[in-house]
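Here's a solo chain for you in structure tokens, the form predicted on its own.
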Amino acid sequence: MRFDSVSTIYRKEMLDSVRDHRTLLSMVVVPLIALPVLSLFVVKMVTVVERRAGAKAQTIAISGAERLPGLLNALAGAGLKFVPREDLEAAIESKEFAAGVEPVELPDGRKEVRIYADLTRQDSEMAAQRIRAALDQFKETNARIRLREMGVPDEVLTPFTVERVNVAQKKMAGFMWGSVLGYVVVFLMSSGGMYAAIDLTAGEKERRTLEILLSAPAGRSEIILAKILATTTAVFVTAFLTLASLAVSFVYIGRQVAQPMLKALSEGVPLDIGTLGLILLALLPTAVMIASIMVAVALFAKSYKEAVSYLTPVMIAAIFPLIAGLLPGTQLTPALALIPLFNVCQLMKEIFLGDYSRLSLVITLVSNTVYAAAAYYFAVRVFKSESVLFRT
């Protein structure tokens, strides 16, 4: 194989990539703005639904407040405003309150207080919250009162405290965008080596270049891997701008949002040189597998709209070993580290957290470098066949 063939090749055809206003959209706009302009748009939404959310959540419905004396104040005391209202449940399904509070009185005499929520709204289920814990408050207050009526000291009803203390809050962040970022990752580069590989086989065969370049003094092995080479640059370049944009946007909110949860998830992420570029790494093998399989499918295509066609079936597929690295408690053992783009995307999610493992790394590599090449032989194989290249 000549090296050199293959170098202008690759040059030819990076230069059609560039040239192809789809290919460079996917390849180099998509990721630049796609990241920065979701987590903008969930820091803005997460910002204004939590403050409409609190808003509305001050305001509740109230009925029989009479059968509980000092329940008003406690109320009140907590911040909350309430207003009388007799159908509790109706009130609330309307939407006209975000919960309600009732006390009622049991056939065995005690008493009972009923919170109203709608648990599939936000402000409900934060003035439920609020409304639990101003009852909470008030039912230890009376306690202390009638136990030093009865000269009990307070200790009694509180012989200790209880505290959670989560031991893995500083990878939080890294739990949470690492168990969606892999997929996010992997699928931009789908998309972004899509174009690539349709231009450089149904693009050239529609533009009758594809038989000036099997005429040209390089073998058909070297053209499909100049071909292979152009397509996993589109991809990688794809993954590359998309980690680079995420860490400028999570820099962007760390300084900007003052809201201390959306702080900690942006602060808490390891977007350091050495992360990344592990990132890169364990991308790379996947970035071959993925342009070598596009490529090898858009060659049986005549045409561009065609060749679209044909990988659209492929992206979908693409889609259920991701989502099913979605699935809780999933992680990555030596055995799931050989299903292809589900393991690299669980990797990415224990490299985020700093727990990753250094066999499923290597079983991760290793196996993704197989299914490249075996992916590679494939694109080479059809590429050789003259029905396929020439079909009508």
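Positions refer to the first chain, counted from 1. Nothing here was measured: the structure is a model prediction, and the numbers come from that model. The term rigid core refers to the maximal set of C-alpha atoms that superpose within 1.5 Å between the two forms. What changes on going to the form predicted in complex with the partner chain:
- Shown in the overlay between the two forms, fitted on the rigid core, is a CA shift at Y304 smaller than 2 Å.
- Remark: with the core as the superposition reference, the CA shift of P217 between the two forms stays below 2 Å.
- Core-superposed comparison between the two forms: CA of R207 displaced by less than 2 Å.
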Given for the second form:
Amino acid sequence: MRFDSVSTIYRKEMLDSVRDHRTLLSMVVVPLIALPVLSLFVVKMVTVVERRAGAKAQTIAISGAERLPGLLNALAGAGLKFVPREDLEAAIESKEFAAGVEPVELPDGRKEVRIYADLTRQDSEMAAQRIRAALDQFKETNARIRLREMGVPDEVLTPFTVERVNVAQKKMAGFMWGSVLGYVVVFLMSSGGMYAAIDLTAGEKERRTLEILLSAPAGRSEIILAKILATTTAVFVTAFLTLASLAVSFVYIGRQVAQPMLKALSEGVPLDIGTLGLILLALLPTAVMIASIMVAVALFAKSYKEAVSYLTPVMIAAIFPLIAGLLPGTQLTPALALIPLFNVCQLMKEIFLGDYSRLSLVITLVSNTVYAAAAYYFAVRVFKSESVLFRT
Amino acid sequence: MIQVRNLTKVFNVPKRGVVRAVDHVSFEVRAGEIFGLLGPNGAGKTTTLRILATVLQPTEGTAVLGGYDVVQQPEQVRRQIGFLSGDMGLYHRLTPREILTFFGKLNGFRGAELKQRLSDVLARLGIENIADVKVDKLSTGQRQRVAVARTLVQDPPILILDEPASGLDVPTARVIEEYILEARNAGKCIILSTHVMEEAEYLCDRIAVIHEGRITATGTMAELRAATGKERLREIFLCLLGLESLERKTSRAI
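One more: the block was the form predicted on its own; return the form predicted in complex with the partner chain.
The next block holds the full complex; its first chain is the one shown before.
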């Protein structure tokens, strides 16, 4: 193995790849531009929808307000506007109002306040929550007034207060990030490497340059190593850019939006160099494995088009271990750390959470390195097979 | 420079079974000689040349180029040869300078020596002005000059040319022919495949007619004329392929 030959071929392959629009699009443009733009678009949509729902939830329909004196003041005090309507169900179903409220007298003389809402609609649910909060407040105020009149102190009504403390506050962002991002990154890594793998194999066959390269003074092991290195670079660059651009766009989004969940997500994003470095290290053997498999499969094809049709089922097959990781409650046990793709996604999640186990890290890295070596060996065997390279 | 003995290549083709693409082929090519492999499509010309270029491995037989065996010492063989085909095999997204640099480096040239070679080759083929234009922007003729430049940059003693002028117009084909004749005069050993009679007659010192994987005759034009009693290479070729009677019938019908 002469590494200067490998280096010469690698440089040529990289130069050729970065001038290929398809490779450049999937390797750079998608992670760097499309994903942040898409995230921004989703955030804008969520914000607009919530704002509209909030605005609509301000005004409610009301019927029989006279049956409960003080109700209108209580609703107005909670910032709600109200319009009298007879048929509350029809008013909500026609979407004229988000929700409705109606006090009724029960046969036993007690009073009941009915809230009408369509819980499949976000605005209706928001309005119903506001009405409920206003009514709770109204109920408590009335009770306090009566107790004071009876000479009972306020403390009787409020013997204690309740405060919920989320012990995983800081971990929430890591959990959300790790759960979704790992799968996005691994999936985009595959698509980022796909066009490079095809271009350097089936593309070379189609353009009739492979024969010339094979007759040049370079060994087949050197040629295939350079091709896999070039594809690995494309896969790895995609991973790096996806992580970087998503991190930056999440932070930006967090600063721009007031939405509490998104804000919490952005504030808890672990963006230190150590975390990102560990994730990139965890992804390296997977990148080599993905590149080797793609190069090996694409070598069977005689044309670019044929290679795309061969690699598409491979990409679909890769989605299954990724989906398994999205199931609730899945954790990276030493046994599960042996499953390729699944293990690296779970490991990413645990790294983001900040509580990965060293054993899982080592098992994942070692098993993925073994898979990468096996995939590389397979690709070399395929490349040395005449019946594959010159398939008729 | 080239010694081929009983070279055989068998393929297992789906739906066709075992196919003997090359069947016990033997010949020799000396330095300063142009040896033509003349045959119809599918005769085994390209397979023979691919074995000589170490792209394919023979099923049986031996081929030695410049003293190196294609099976035992393929990398040494590759340092002795320049391979050129009608497809040209150029990287369309690279410029001629980038392609020549790439192959120059693979052949072990570096630094000032590589730079000098590039500049000489570009000047010799008159392509300095297009050296930094991507290949996909070049005309067919310009591309073929670049393909020739690729083989010149390494300046190998043996040239393997697989239908090098296939599909080219007359002026462009002329560039290739001049290149081949110049290489012969410089003492190179040249083997070329073709199915164009004029090209074979004009360029080749000796010709081997190959049909269904076997060589049916080898010799100079004079020797082939004497062996077949025919004057024109086209008639000699058809005679050696056993298609003479068909041509006579056609001639009579006309």
